[in-house]
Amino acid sequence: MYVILRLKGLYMTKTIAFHLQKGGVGKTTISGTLACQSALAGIPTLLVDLDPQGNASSWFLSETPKHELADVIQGKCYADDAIIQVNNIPNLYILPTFGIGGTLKQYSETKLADEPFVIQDLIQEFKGKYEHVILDLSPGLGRLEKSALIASDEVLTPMTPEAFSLDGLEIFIDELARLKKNFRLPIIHERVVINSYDERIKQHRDIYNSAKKGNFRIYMIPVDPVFRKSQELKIAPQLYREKGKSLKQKTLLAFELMEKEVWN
């Protein structure tokens, strides 16, 4: 059945979110790079920028779009009017946020309390159009982030190898458990991505071992300057080539593994 749907141009859509209440852990970098990995593998992939700061949109788009996510969920335009195909990355599309007047933030603080399933309803429109949907969330666990988690099949937690991130993981586990109970969510949470990992540093190894105690599947992303450089150039990190430099082999292998395992 799955093969038949793909031959007809339809897809069994899976939606994943990257989230931790703590900022600065690399949510946008990881979600954007995985989206690129998926698209470069030939899979129609949609990256939804749910961060009012719009960092993912600034990364992949050179010009401010006519419409953004806030326009879609407020009924000012259709989703197809706002979705943009990313240049130079076949199969990658983005539903952007550019913080135009802080529209998304204003909506989340005012109207979203009455519409907790608005992101879930939006995701339903993508069924059969995109095989992979990735939600890039802002820090915190407010109404917008909860609405995105309600819409997700699985959530992955990115963190840095430091004690504060580990505390954030424990808090998120508790918060997600309450959210799952209140909304009867079947959302899966079994993967952690440790960003900026250096196995030579004892603290990093200790954080890794502590995270493993939660029976999580751990992915380790090393410190890699190509992330910043590719974001400046508005390209996929996997496509960065300059003066003989590219993504570290360990970085590439980590994302190839994540791409292989997450979508199964």
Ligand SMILES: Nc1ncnc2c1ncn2[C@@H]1O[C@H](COP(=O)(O)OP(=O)(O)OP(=O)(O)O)[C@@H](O)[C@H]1O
The other form holds:
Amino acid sequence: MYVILRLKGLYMTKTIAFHLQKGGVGKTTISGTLACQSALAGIPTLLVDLDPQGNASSWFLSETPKHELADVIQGKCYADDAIIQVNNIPNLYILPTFGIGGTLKQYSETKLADEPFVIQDLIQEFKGKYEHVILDLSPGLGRLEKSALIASDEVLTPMTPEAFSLDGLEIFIDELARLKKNFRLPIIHERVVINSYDERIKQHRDIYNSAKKGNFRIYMIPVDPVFRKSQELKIAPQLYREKGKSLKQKTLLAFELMEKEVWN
Ligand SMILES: Nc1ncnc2c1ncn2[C@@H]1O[C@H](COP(=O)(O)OP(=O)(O)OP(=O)(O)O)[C@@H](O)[C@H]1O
Ligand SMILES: [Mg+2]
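Could you present the same protein in the form predicted in complex with the ligand, rather than the form predicted alone shown above?
Time for the whole complex; same chain goes first.
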């Protein structure tokens, strides 16, 4: 059945979010790189920039777009008018957010209170058009982040190998349980990505072991300078090749594994 639908160009869309309320743990880097991994594998993939900072958008777009996510959710334009095909990455599409000064922050602080399902309704429009939908969230756990989690089939938690991230994971588990109960939603949360992981460091191994106790499937990503470089050059990290440098083998393997396991 699935094969027939796929041959007809109708996709069984799955939506995933990357979230931890803590800032700077790699939400944008990991969601953007996984989006590239899917797209480069030939899968129609939509990255939705739900962060008022607009980091994912400035990574993948060279020019300020005409429309943004906030325009779509306020009914000022259609989603198709705002979605942009990313240059040089076939199959990767982005629903952008302008950086600071844009309207997403304003919207989330005012009108969103009455519309917790606005992102869920929006995602419904993408069903069948994109096979993989990835949401990049901002730090914090306010209305905007909650409405994005409500819209997700699964949430993955990126964290750095430090005690504060582990505390953050515990808080997030509780908050997500409350959200699932209040909205009667079966959002899956069974994967953690430990970012900037170095197995030679005991503290990192301890954090890994603590996260493992939560029965999470864990992916480890090393410190990899190619992320920052690819963000500066506005390209997919997988396509970065300069002065003989490319993504580390461990980084590539982690994303290949995530790509294989997350969408099934
Ligand atoms: N594995 C890594 N190796 C090297 N640099 C990394 C790695 N992961 C992330 N970075 C860099 O760390 C910085 C923070 O990452 P990123 O913006 O993805 O975090 P974030 O969780 O999205 O932040 P925010 O909470 O502000 O949205 C970026 O400059 C990014 O390039
Ligand atoms: Mg981010």
